[in-house]
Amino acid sequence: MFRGALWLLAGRGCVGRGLSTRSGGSTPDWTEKVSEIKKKIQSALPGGAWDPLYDTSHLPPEHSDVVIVGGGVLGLSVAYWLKRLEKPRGAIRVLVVDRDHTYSRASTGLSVGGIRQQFSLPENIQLSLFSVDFLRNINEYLAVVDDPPLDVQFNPSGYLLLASEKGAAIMENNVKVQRPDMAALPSVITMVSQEQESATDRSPSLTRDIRQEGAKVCLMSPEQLQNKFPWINTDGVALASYGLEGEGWFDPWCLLQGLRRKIQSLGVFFCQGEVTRFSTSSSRMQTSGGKEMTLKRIHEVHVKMDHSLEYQPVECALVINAAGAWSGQVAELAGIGKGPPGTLEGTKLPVEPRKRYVYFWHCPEGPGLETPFMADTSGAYFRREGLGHNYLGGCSPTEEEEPDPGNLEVDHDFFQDKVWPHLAHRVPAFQSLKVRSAWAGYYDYNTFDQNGVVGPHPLVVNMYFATGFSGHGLQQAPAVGRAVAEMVLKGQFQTIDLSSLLFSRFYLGEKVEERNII
């Protein structure tokens, strides 16, 4: 679009070659003007230095085999992962396009950063898995030359679960998910209700490793809850999941930058903005069955610019949509879900916004260096934020109770009346604690089943989706862009198998639930 009006500019330069004064000769402060946009024009033309009439700088470029909608997290993990795997080095061009590169807003940086494999799932347990090893050696994947090393200050203090007798049955088939073999063992609900009845002074013992997905997890007993964490109030406490290693959280502005200062180095191009439009083709094919579908195919994304009407089309061979909450727009901008309901054409991808509060909170007298990522029986959750007494946590709302995402105000009442009394009754000295700051940002909330989607569109051939995480999203990414990464240059998932987390489950109606959902 822009190559093309320099052109026409070049064209009207010739024309002023011929402008002079009627005594024939030409005015000289005319022709330095003229001198110095033939240089300018000259200098725009291939072969020429880049110094144009018009600065477009600020402009994603014309073309990229790759456009990244969405630069948070999971986007820029799926860059580098392309970026990484490609063959040979520098064959794909990839664009990551984002509103707001100061990240102002994104879930990312408002995150506690939490990291876990105590999932319902195994391929969240195997996601979450590769994630720690990728935090454990980050600087193995994203060192730059003459850059400091990153340090994503990993706290590895696991996550302590705790479920009512009605959440222990859950408690204990989430075990036998990530252990099958344990379904041929007495019921651990059992057990512990056998150990509470039993009066003796030997040390308690009762724990079970889940090994089966690789993970490292102990169940304890309401006494065993106690002796491990004598600042806990075990009263309505069943059972307990303790993290023995590879949980606990970490700082997630620090693996933001980090990716981002990475896959820059790497080629990606960067461009701040909204995708407005795709421009697509549509064609005909015919099932095994005979029923006629239409299959559409993405040629360009419009993107618009920041604070201006001037927009840009990129051409482009593929899309990945890792727009987070807004990723259910984006998938509408192509068509997605329009169709008459029922249908494939008509599936909705199920994502929207939902806010969630994360407040700040001090508390002398709380616990201390040994306190886990807690999660308490009524959904109240809090983690320890340095070595102050302060802490982080908040608690997610009830269907009734959610808020508007419309913006990211903070209900303090909300505290005061849903979350203060859980933490108090749990660990009684946060009775007395005080808070000093909250915030709200958004979960990417997958209202099919809480789960993520990975892979293609079955009839937008080329958009590709990496979104839906419903608040794992986060620590899950390194390994979410490696899968999407993989489908996208060799067919299909390598490293973990997602299928499951494929899009047509939504027009199928097959739900992947994940129960420990925080």
Contents of the next structure:
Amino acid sequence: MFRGALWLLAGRGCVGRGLSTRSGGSTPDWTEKVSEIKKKIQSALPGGAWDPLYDTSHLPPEHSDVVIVGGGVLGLSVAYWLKRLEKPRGAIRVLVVDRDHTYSRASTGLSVGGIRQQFSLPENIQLSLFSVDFLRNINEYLAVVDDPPLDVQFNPSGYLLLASEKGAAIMENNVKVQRPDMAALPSVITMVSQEQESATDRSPSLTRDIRQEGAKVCLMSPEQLQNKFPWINTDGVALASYGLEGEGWFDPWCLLQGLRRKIQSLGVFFCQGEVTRFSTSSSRMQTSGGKEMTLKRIHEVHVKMDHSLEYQPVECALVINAAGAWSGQVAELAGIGKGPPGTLEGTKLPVEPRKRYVYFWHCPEGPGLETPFMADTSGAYFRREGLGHNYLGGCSPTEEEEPDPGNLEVDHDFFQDKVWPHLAHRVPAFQSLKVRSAWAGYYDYNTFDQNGVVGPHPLVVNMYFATGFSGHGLQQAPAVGRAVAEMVLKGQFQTIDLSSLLFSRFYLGEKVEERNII
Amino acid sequence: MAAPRASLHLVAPKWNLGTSGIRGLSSAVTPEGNQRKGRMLLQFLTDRFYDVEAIRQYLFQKQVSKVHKENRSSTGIKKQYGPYIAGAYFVLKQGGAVKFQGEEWIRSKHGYSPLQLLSFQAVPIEAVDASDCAINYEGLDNLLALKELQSLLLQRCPHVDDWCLSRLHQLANSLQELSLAGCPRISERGLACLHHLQNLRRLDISDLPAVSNPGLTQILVEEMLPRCEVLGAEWAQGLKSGPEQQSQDTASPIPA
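Could you give the coordinates for the form predicted together with the partner chain, as opposed to the form predicted on its own above?
First the chain shown before, then all remaining chains and molecules of the complex.
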């Protein structure tokens, strides 16, 4: 080995000298040559990045079992669970490819960081429940020897969702789904309206009943709401649902870095590059009904380096599409959606980027430490940030007002016209506030039904999706990662059944919608 | 987030030194020279040998599962003897103290007989002192079943954190005194969810190392719980000294 190194060194030495004279250096610098030789010896020793022609340490490996396109919280979560659930240990080589290692436009870092269980779909509720458990025990899941423990800065202040007359029935049904023990109790709305009719004694008997169940979500009438949070203007509110435990907000960047650190220690490869092409092969198969289908298989992923034409074809067995707002483009590269419309081949992945603004303001008279994450009947939301009477918030625009997702520029007029009036109506103290800063981020918006897509594609058999969560991806990421890893390793969902979130629902037209209360 | 992206920072002292066990965390905060050298050697070995890394991970997992085992809920006892006996048994097993309504304090240090406990089957528990106990989120189940609990002391508990505080709303009807002094993992975010405890009259939040701004937090908690007496940091703590004090220092002549 040593003789070989010496021979290579001698051969290299000539080339090195020749190159240095050609590049115009007059007399070869002795110290420079020594350091060059040292570097070459080091790269020739085992463990170094050895390549006879040029340095390839920035390129991904040539073979990988699983390639995860997208290094945000969903992609890293899938990588973590793949490594955790694989048998035997170290069996699967995983590569995470992301085109921006600064995460400047990634939805994860720009997110407001809320987590709630108040959904109407049972799958969403279970996903959030597991994710909250994961966050609570994050230091058992993501512990790395010799590294400091993680602090996700979780604020357990809960979510407060307000409903108008129209949405009150839907909200009550949602809470019954979230808390099956409440299904036996009489309808809250009739009780609330009876209380309003009596108008004498506002006894908190309702809340006491709910508390006896050991509740985590409670329904509140406008009077109870006014008692609990005197700074709210309950005009137009018929019902409110307040999450007592397991809801709040946290620091998404910390979760991302914790996942990254842990999976690096588990041996996952990272690469900064853009996926430009999938090399696929097709085979014609016949269904049991006699219909002919073309099944595709991805063999190679071409990863292109930044600011360069250099690319590396990575041979892979599986591809996981966790590209967030750009998942639709990645799916098109694999040929998903290229076919006559109305057929399975022609069904695109309906995930596209949608820009959302977040504003940060200061209001010295604003609500205090007990402020939950409040979502108004109009769709405007806000939450407390820190101890200095600062708040974060925004509003989802209607379909007609959707801003252009081409860039992440902030429209300040949107706050003036669409967000502030609703906030000031709901919280009178917000009539005088001062916007300190604002930013914009993307939702990986599922235009079909605004819920995530999980699992394999029926035709491109080795592409799995973990995307399209339209604003609640961060809060469900740990659970979704586990579900996708189970699908990959065992072929079916084991802990949480997400069969209703598979890709095939886009072709079959089965919408799986959240019943919002707005 | 508008706040700058903070790198991972230490809230509790490093865990993998756990030589002195869970209760002796204070020694890990200020290491001596020899301990530091030992730690650096251990880190060196861990970086280079998979076996050492695996052994250390296993030891860490054992530590964690030890805490979980101590906080296992004893559903059998609960079913047979009721929530009060189960709660008392749990607290005394951990090394704390309980006070039944109309009785004296029963402390595990001073010894107790289980038969004595059984005689209190229908008597509700009034006060629990779980200071210095390894009680955590799961273990809190036993305490939350005590619906007549008036006083809860959780001083210097190493595993009580913000998540545990978010569960205390279940005791809102009865709890009048709560002490969280010296708990290393409680921050102002957990204190924010104490607003459910509207019957609280005494709250002790002194000496919380993880609270970023003790004086300001004290003021905000007092605003949040107007009928409660809050013991904690002085409001002037954390404020910089005023200009009068500074000029005084410069004016005083240095004796020759």
